[in-house]
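In the form predicted on its own, a lone chain appears below as structure tokens.
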Amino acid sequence: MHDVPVRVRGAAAEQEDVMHDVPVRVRGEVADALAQHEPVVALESTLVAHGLPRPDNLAVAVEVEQLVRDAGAVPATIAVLGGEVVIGLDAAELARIASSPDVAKVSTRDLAPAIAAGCDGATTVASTATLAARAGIAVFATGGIGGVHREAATTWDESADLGALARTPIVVVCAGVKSILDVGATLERLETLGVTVVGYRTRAFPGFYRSDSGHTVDWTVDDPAGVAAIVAAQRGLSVGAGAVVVANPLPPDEQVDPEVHDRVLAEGMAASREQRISGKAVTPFLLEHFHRATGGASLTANVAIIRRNALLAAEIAVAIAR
């Protein structure tokens, strides 16, 4: 098999006149999947780059890649490696996210900038998601999505995330949003644009290293197959180009527990402030400061996390495929 270069258009039809075609290198495994209508789950490189400690990281995104082979589909872990935008990173690459210390934190807006500039850069929800779609690619599975932050009142800090999931049609398996951000802010606003939340086996909005963030979701599906009909609607409708978000919680003996959790985050916001840590960098740090803080009980929870949702992502292509 050989890695297929394409191009990819731009991020919508009335911005096409202003954009060019971005080169992308598809490797061979995944291009051959897409061209042949078999199932293919992208997998983000931020997670392995910024997400998890070394070597873990490594560690964790080679088996979580198999996860998915296992299940029948083909896993495509997306990043910008020395300018170019490769979806389908092999063992060498994935290895050199992995382990450099100069990885770049690419969202959408970071996209061309790194690219122009030659760098490696570790893909987010956003850039994934937008890169995965235009390839063709129908699901995506990550950790938790960005959203609203805490304090977004007086600071307007929210994630691309929920840009890109308005705009971009796949589906996104994660365990809802990262408990560090303000969720029911978060919900509010997916709603806003448009952007279908369904529960995966539960009414109950989990919190990332919680199970139940204290909200709920209106729709709820028991199975792969229920989520192959939900896009099968909506692209039969034409109604939503938007993300099919799938929550899929914890269980809750392998969550965090709910009071270590909430005195943490009550930690790690107090220090964000008093560092003055802002933007795209309160996530890591307050990421950072629960492994510290928890012993690793919330690196144990994240690792569960990525693990489930990358099986129920191949197994939601499998049924979309069929």
Ligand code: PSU
Contents of the next structure:
Amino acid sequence: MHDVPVRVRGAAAEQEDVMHDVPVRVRGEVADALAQHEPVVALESTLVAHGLPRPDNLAVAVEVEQLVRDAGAVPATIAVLGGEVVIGLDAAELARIASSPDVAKVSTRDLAPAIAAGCDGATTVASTATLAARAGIAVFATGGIGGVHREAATTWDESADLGALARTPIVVVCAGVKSILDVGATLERLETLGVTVVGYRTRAFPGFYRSDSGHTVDWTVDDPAGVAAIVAAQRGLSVGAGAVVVANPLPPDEQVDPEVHDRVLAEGMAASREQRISGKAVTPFLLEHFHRATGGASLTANVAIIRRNALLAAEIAVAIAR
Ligand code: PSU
Ligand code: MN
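Show the same protein again, this time as the form predicted in complex with pseudouridine-5'-monophosphate (PSU) rather than the form predicted on its own.
Complete assembly follows, chain above in first position.
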């Protein structure tokens, strides 16, 4: 197979190859928007399939796409369906990713085997960013990026998200690094890897469920145009740059109570050690533990994060397109 099947939703460009350097078959609403340099926002599917409990996950995924539309951009949720990479799931495909019991968590290294096996897969930050950038999408919204795990000194657990962000020129809007991780170590790795990190209206690096991780960032932007200016400068330099991480904190009154957070996290980490959870199961395990142990408080925060990031991503995409 020398053409990897990549499908972009819609009608107009159906079956038409509009990309040259990568085997991407582009069609539809997303392709039309890209061809006309109109704003598009990529959305990941792992947080839908593995990060949020059912059936809320589908409702959130649908709502987030609508938020992007309302802000004037075209949403493109990315996943692998039956071995085909799809950029811009339709409603039925979104439901399939949200509800099917059999969806693999697909990071960059899993893309080829998932395609070869013809299976369904939900794409992580790493694989979504990679596929989105190759399709020409400039902005991507997620909840929190992966990073260095707290026990990485012994487990060596560092998300493939970091390596992917180092080599992928795309804006990633997130609420910082998931607070289940070692935030300081993750920021150090992002620095080493040359990933640009800016705070959105803050110098405090957010901690996902927590508005402030206790770490600071060197750069801050005050509006979407500020991010667009950074992207323009980065493109002008054309030095094989990586991602621009835009860290968008939850307002303090929407965060998870820090005391509850720390207690639940300690319990979750102990449980994951006891049950010998490893590899790509670690993050979904801890998120699920949080949602259960906080009586839904972390879920409320997580959904608020995703909504806010999708909206900001759409505004940034509009500013870049201008
Ligand atoms: N953000 C969320 N929920 C999630 C994730 C991010 O709000 O479920 C997912 C993303 O897909 C991210 C992945 O890429 O967790 C990181 O997994 P790992 O630590 O195994 O690399
Ligand atoms: Mn990991």
